[in-house]
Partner chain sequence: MPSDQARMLEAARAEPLWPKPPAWATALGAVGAAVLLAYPLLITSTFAQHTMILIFLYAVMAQSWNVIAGLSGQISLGHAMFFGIGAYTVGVLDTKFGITPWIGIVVGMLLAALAAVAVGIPTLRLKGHYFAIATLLIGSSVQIIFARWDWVGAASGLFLPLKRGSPWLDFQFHTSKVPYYYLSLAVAVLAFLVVWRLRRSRLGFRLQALRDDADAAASLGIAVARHKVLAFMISGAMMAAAGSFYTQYVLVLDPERVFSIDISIIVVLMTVVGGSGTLWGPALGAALLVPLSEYSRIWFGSTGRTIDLMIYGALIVAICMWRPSGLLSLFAERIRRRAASP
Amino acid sequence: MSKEFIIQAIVSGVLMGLIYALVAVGLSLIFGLMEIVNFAHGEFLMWAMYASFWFWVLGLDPLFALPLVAALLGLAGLLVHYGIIRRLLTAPMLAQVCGTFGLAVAMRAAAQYLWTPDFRTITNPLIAGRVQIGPIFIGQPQLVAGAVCLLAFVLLWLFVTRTETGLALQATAQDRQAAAVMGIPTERMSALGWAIGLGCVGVAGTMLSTFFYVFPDVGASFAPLAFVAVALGGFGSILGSLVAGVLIGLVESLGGLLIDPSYKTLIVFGLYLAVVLVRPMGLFGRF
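Single chain structure for the sequence just listed, the form predicted alone:
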């Protein structure tokens, strides 16, 4: 095994890990604010990819459709919060689980009904081809997707840590009742969290559609890794989602190269189990 293959796998793993991280941070943000696990998160990723695809059919490249898809997913987050989640806050945990799980089933079934189970691809996007750096080849769609996801992460981090609204989001996540006493509109913060969380999914789905197949079950391929990234990084931790997403991408890529491609997902879950045995709240979680 030459070092060029290993470096190639590391680069590919980091770029894919940045996409995992952006998907996971939306899930982490929602859980941190409301302690509700969104089991429909993968299906929202799938719908974002379909939105990007249909914009491309209409003649709009994914790069230009990116803000539109992110806005549509953010609007979907507001609708889901006010239409479903708000009604489940005082319900038993089983009802909350069934609510988001039922939403996932409905969204997947709707996609199959509307667009059939066929695989679709975006051909000849604006960003295509590959870049060669010495003996290393990097696909331009993957490179741009990783860069856009990293930029989105930086903007999210700055928003949460440097703005008054972001600090209000943190306060709501830390102690909802105390935040309400201090005059923070916790209901609006929760709705904003859903909008931002699904907006991040919209960005990730749009960039993923430039080099990955679009089909109704695509969310099921990425949702488990997003859940692992959230748990591995620490529930509610934005930085933890970034580190865990990149780590999962690296382990998946290197594990598939050095051991066996059929075991790469098993290796990722094995890493997660090893970490949670030592630190149950994840790498950046709080006990």
Second form
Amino acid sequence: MSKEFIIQAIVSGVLMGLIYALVAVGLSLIFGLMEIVNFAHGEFLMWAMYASFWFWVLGLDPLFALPLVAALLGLAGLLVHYGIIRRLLTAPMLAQVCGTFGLAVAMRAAAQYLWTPDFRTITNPLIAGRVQIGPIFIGQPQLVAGAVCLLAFVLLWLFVTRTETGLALQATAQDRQAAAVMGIPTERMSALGWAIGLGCVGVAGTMLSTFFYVFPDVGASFAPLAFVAVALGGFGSILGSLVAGVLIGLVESLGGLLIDPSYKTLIVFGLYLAVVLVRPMGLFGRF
Amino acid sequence: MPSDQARMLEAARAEPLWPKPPAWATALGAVGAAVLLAYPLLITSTFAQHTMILIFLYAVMAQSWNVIAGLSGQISLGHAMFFGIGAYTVGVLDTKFGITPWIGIVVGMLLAALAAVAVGIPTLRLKGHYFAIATLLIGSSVQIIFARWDWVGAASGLFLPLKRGSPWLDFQFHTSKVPYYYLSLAVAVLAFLVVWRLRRSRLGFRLQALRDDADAAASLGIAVARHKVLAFMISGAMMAAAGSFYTQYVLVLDPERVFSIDISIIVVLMTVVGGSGTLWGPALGAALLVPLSEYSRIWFGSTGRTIDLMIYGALIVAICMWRPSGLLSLFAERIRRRAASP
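Next, report the structure of the form predicted in complex with its partner chain; the form predicted alone has already been given.
Full assembly next; the chain just shown is listed first.
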């Protein structure tokens, strides 16, 4: 096996990993704020991809639809929080898991009903083709997707660490009651967490749709990777999601190259089990 | 002189199937049983019989999920793996070795219990969400492995050979659904009795105690991990029995179908809709959701498959929001109140 293959796999693994990271960070943020795992996360990603696809059908390139999709998903986050999650916060854990799980089932079925199970692709996006750097080739959509996701991550990081609202968000995640005593509207922070979390999914979904098939079950294939990333990075840790997402992208592409492409998902799933059994708090977890 | 513990257990075991049945409830129960027994003789439409068979089958599956999630509080999102193990065991034993499915069912249940030990020992000590995610991932891993496993037909699965010998010996009834009806009814009643006995057994009480407060249960000397593994084994074996039966019913199996995430999802939905942890909840959930899915397929044609799932999903969200204890609690409260008042 030549060196080029391995470098190629590393580059594409990192680029894919950046997308996983952005999907995972929303999951992590939501869990950090209210200890709820959003089992419908992959389905929101799928809806974001469909949104991007339909904007493209209307004549809007995914790159321009990006802020629109992110805003739509953020709005969906607010709706879900105020419509459903608020009632689940005090419910038993079974209801919390099944609540978002049921939402996932309904969203997937609705997508299949509305848009059929057909695979759809965005053809001729603004950014297409590939670039050659030395001996390796990188698809331009993948490159731009990775860059956009990284940029979104940096913005999120700046927001959380440099603005007052962001600090309030962190405080709420650390200790809800103490934050409430300090006058932070924790309820609104939770809603904000959902809006930001799903907004990130909107960005990731739009970028993913420029080079990946759009179909009702697409979320179900990405969500497990996001769960692994969140467990690996530590539930609630933003930086952890980034590192873990990239790591998973790497493990997946190198595992696919060195072992067997058909087992790359199994390798990632094995990683999850290894992490939760050996180091349940993840790499950067706080508990 | 019996100890306090033994006396309490005795008292709990003496508890009847339902709280002091009023006369109308006993009559209703008797009529219900009679209707269930006479059903295939009165209603000869194969579709109506098929729907009932599925209700019984799903009631078994929901009851199986009820044991691990309802009684011991561990949410499994990969229960299809046990269904698939049961299905593949009868399939492989029949096609490769010509062994009768009657033995296959028992072997499948044993293998599923073994798988439950293998999966359960490392994962059952994980808390709530971590266990749910682990089972979700293990469930789809098992599907991937079977879809690549050439010896068991890889992605195309196995076709069970049609047999012309004795239908009862071969567990294949080609001309009528009536034997399948009674067999599935028997399996459902059996599963029901297992959960009924389990709920009032020493094991059942311990499971419910550690579900409600694991730390308190552990401090009372209950081996939390071992009891959860036991519950997982029972649950897995029940699920495998349903998988074996289903395979004998359709006589074909493939990984896409028997390890489908949809199976894992549906048992969760049925149990939670009906009322998890209760005796009648899973049966109620199956009785509500199976006809919904079967008839929506007729009314809406091929797109019906997703309409039923849309309703399922919305229903489960609504129940989690307003009635986390399930629909059964609507009736149960009323009956209990009436029984309590003289």
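Positions refer to the first chain, counted from 1. Here the structure is a predicted model, which is why all the values come from computation and not from measurement. Under this definition, the rigid core comprises the largest set of C-alpha atoms superposing within 1.5 Å between the forms.
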query: CA of A9, rigid core aligned, shift of 2 Å or more between these two forms; finding: no
query: L277 CA shift between these two forms in angstrom, with the core used for superposition; finding: 3.5
